[in-house]
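Consider the single chain below, provided in structure tokens and representing the form predicted alone.
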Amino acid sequence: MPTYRRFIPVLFSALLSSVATHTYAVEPDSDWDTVLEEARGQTVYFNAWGGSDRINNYLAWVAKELDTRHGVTLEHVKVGDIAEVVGQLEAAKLVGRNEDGNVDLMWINGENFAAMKRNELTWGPFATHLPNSRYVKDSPSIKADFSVSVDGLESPWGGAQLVFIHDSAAVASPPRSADALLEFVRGDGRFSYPAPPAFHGTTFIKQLLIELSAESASSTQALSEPVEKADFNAITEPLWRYLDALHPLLRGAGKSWPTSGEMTRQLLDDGEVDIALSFNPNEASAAVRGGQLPDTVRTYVFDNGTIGNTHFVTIPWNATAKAAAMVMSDFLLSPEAQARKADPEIWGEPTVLDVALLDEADQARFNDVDLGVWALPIGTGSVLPEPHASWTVALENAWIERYGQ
């Protein structure tokens, strides 16, 4: 990631002044023609996870389209954990670096967005002024990010839901609840999950917590509010009791863990586990076509539903290329870009658009996407809301204290 921006020598200070005035002229609610004009010639530094070839290739296509259509250069700054970028922005805020920032756009959601909103690290409500935002679904998980109101400070990019992938040739009837999963491993079923704070592992224990506390109305309400308001020990006690019973029966016996959801998929392909985890309902379809899973795999969710959420992009308050960041955010919402992303041959992620709002030609783009039999069947299972963002770190810390190596 670049740590500075080059400045034009003093000889051209007058020119620099005029360029700087132009650079920072755009506002979140600026006329779109003004945004397009200002964006041309800018470079947008997009900080996003770089651990997937499919996603990286998709962003390479986005870069070509932005350059061709809008004269915008996209630099994908590949990061392992966006929380590190949030930390850098917090440090910049503390020292008063309120312009000329190194991050123009970032891929974010959950506790990281909550931290940015809390510390006023976002630019403004730009998302509601993007032309393609009119096609976005009217969804609770788009209006609120892990129970934190979005308020236009981030633009939706993709949908997600916790799913389980199994090989139907080995397991015909996979477990469809937390209790059934425990019985499955007690009967020599093979399973494991990534150790928190790995994202899939944290999501899995949140899923268990929601299900195990579902009988208590007070617990359900508490999960939607900041963790500081809750009796954490009382609410999480059923979770730790469950995990105490589960861990000795897992692959690795609770002493070694997969490092990611992708690793559980590899373990499934290698025949070391019977069930893999993913946060993409179409992951199996893409993996089968990529030769990473056998064509006998199928995707399912628990009978009472699984956690789902939306991931977003946001513009930091001190971004240099705000106009270009807005143009990219809008392009990521375009029916063309969303349909391409939904294709398992490309990425295979569910769209955030309400396809019914699109014209006939754009609806056809989505109708042409073939998810195959390996993806989660459309309309299967309910989507459960994420707990409040503050629960994420609290649960991770408690898990590490109990089970970390």
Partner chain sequence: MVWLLAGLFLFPIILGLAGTVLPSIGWLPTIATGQGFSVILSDPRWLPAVALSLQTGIIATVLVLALTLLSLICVHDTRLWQWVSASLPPMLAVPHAAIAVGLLFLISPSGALVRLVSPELTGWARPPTQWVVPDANGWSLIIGLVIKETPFLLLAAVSQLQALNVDASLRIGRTLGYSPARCWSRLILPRLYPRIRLTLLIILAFNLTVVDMALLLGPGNPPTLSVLLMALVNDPDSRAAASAGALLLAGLVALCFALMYLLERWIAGVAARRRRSGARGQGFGVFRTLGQGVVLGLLLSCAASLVLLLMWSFTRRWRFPDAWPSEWTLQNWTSRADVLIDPAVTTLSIALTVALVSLVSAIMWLELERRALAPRIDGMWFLPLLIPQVSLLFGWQAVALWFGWDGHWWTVVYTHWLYTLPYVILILAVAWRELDPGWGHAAQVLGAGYWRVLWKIRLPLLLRPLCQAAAVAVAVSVAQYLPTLLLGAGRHQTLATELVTSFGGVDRRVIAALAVLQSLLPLLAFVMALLYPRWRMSRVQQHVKSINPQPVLP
Given for the second form:
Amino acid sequence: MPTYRRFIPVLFSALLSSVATHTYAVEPDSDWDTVLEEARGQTVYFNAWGGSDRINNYLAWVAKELDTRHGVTLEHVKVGDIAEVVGQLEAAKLVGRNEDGNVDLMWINGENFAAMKRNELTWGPFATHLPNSRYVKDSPSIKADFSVSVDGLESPWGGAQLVFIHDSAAVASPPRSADALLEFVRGDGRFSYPAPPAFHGTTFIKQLLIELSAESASSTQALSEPVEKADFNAITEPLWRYLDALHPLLRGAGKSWPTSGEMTRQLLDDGEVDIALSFNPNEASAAVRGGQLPDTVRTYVFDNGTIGNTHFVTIPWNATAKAAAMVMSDFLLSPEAQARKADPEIWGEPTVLDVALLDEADQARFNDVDLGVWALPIGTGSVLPEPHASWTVALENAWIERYGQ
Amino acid sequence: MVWLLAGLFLFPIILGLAGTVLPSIGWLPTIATGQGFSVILSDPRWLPAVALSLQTGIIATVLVLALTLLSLICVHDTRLWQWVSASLPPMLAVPHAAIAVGLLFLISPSGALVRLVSPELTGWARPPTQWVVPDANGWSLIIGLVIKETPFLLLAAVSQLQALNVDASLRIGRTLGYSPARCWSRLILPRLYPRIRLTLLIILAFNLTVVDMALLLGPGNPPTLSVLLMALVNDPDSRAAASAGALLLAGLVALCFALMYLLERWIAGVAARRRRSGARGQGFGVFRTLGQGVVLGLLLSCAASLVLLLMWSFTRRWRFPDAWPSEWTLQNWTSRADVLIDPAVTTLSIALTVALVSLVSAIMWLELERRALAPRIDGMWFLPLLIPQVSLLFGWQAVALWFGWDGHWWTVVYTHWLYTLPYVILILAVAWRELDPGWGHAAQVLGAGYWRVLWKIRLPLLLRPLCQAAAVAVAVSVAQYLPTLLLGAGRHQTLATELVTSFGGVDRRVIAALAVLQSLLPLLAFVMALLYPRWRMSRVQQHVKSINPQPVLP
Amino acid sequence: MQDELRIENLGLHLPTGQCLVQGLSFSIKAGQVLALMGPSGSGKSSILSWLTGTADARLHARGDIWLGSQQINNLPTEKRRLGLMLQQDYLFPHMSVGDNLHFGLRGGTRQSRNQRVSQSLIDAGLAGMEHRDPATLSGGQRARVSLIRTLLSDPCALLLDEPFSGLDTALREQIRRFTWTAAQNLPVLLVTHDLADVPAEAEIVTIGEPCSELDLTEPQVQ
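Please give the corresponding structure for the form predicted together with its partner chain, as opposed to the form predicted alone shown earlier.
Below: every chain and molecule of the assembly, starting with the one above.
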């Protein structure tokens, strides 16, 4: 009888192992061998925007490598908007679900990271303890995510910059500033942008806002600080005046909008618009090689530069497979994975590593990448910093209130 | 057993409604904070979204009814009818999302219709700018809903025609000098309408509250009400507002039901007065041609959407205004296999399990009902189809979240079951009640107990409707978007969720492949449901041929 | 040798309370045929379905059924061992002739079962038809298959409900002879409205006399 008594709880916990509590040893600063050991056999639920099949394909390769190298299974949970996942985590925090969360690792930056940091939904400063973090570029946009200090709570994954793609066969000299864009659509140019809060759309109106307030030093200063401190109406007034003039001339007359940056690229290929938006300077190369754009397309940025930022991965506080999530974050930072990601044939996204810090063999991986004439020529256009994270939601809400009804 | 089954069925409905009601009035503060009703009612998007939902839902439903009657009046009794009735089940089997994507490829300014005639007939070297798809007024959504729901109502009507003895009515009416159109409107429609009313209500509720089609074909800015609520539900700050909105949506649907009832009474009154006029009506040659054209257009646009999906899935390059792809490829299928296979396997495993569980539970219920151990309550099964999905599932998701059931495979299957069981049980109920009890008695008298009779006699005799019901269950499950999305917690990606969430972002050609795959599964299920019973019978008959080639005796 | 079939004090009333039969008793010895005759609607078929336990549950019935010394009216249909033949033969369409015959067999080794089925087909003049689809049989063949299927289930009595009325006149006589030969060791209850169906030596019971309505005290009826 006594043996049975002891046996039953064991049996139960074995039965419930998929749902019940486990105690994990790893901490954000655990010894790396411990992390690797614990990660073996775990499954990482990686919540990431699933709207691009290039990225999905890249992640499929990551899954294969993680499985063979570290015995880690990767499940890519495709989400439309990572803000929803942040919302779910907030809900889990409220109901006190502090363990066995559904999300082990998530793709994030900007306002969503700010919200996670604010609500203490991140796990801890794991990023600085990853072995490959020593190669990461020393750059302000990696240390601070939309002006919010990163503090090792998220690990950098890739860099991005707002770029424009046009078909040189249809439009020889595309507009290179906000004002030129307005002139362009007045003269029958075809253009539209994704409706905020779609990521590309929000970035586009931020770009306009920065450009339209460039002449006022106080406005430029206000954009780098929390929106609560600023006179929002006064600073954004030029933006709304501009959009009021722009919208009736857009494809869909400001009433029907593309849903994503990728969709503007497709509309460019169809000829429904003349200019597509992308957050990836090399996207056009990849698209031409994949048969999604004609080889007459070129990528460019506004003369005064465009917004750029870094995106990250982070581990929620209640993640189930934290060790495997760390292993995956580290693998994403490895020269091999980063070089593969930079290849336009695969994904074509700028790396977050400082290539000069790598050894020769790894440097060669990056030098072998052929960007092609379709990508943004290296060294063109300066990178403008993102406004403070709090501006994102304020701008989105103001946009929706004005144009979303 | 009765209570267990009915309880399992009603449990998510009751808890789901409670889980929607409570947060909206400020209870369950841990899941949803804040005052739901005041927030949603003061949202600037509320009124436009309500107006848009009403507009698309009501116009689409009126068109569905009109087209159904038009096909019956103009096409019944013509050669076209065979085509129409044969194409109904496959049209019904194709999931909403797939049709929506195909339709986008068809009617966009840069879509296949314009490509086919440009620039030769139109002079358009670049896509026209006169319209966009999806348009801001919801017409694209309306077209999609009409294409998808008309076959449903038409099939419901066709299954009633025999009981109504239409041919005799037409003969009698015409010998009395009434035109065929008048025969339909005065002799048949008044009797047909009550028999399809419930289906029409289901369609109205669906059209007012659909999410997946509205995401793909509806305007985004503002969206329809259910899409707006979907954007709110996952944020704890606005969950209360989403719940309140979902309740108001349910109220809106109920209001539309009431309006439909009043309209029905009024039309019945007018019709009764006009019936007494004795007017015989004119011949209806032109009207008939017009009606046939519209019905043909409906069939063709559905078929064209499917063909376009198939074409795009094998296209490498197809630029405007080429009428035909310039480069073909298998790559969309081969190099993207991982994007396709995983969701296909998940979809299939859920669909097959749901079909099996639905069949078993429907058989259990109908057997209990047959032996007078369960009451006959057909109305109960319609509940999930009449309550808007968002109103029910927001709450059910909250409950699942509360108990930690979200994200489990069985929770997804359970929720799908809620939506497949009504169809399965209603299809089987007809067959079950019609089956001559003499077969069972004959087997019992030969010494077979209950289970042997069920297994060896009743089920094999009902093989055809069982297969049909299973195919319908597979089709319904494969098309489910919202239950998978809300209860799957992102862990169970089916073709439906994959298609809708990745649309707009992912390569159009891979989207096409996904949509082809999503259409293929239910179509295969229908083909198998058609062939399997024949194959079973042919096994018996093959012996006949091999052993005794004698012709059939009198 | 089989036992006799005995019905005691049978009363049958429709759900409406209308009386079909009252106080009906009879017994049939093995090898004896009793013909139950009466106008249509007089309840002949209801009596048979009550005997087999397949009657509509709403029928008010009382009375006892005995097979020899065993009272069987509380047994489920499949345990009563009463063979039943109706005007419709109910050959299962999804089974071959052989499967239909196998269906009624009780116990025995596979070999002995196959043996019995083949032998009975030979006896019925249907040799080699084991694999036929019932749908390809003629009316007379179907009637014979139906009868041997019933007999293979080893019934203790045979109940026949207008078994010959679906056949054309030429066949009728043939099937009648076949039936009486096959059933010669069993008590047989024959329901018919055609006197020609009844063998010369059979006893005839006529029903259809007016009888008193059931006093429906149950509130749910009427």
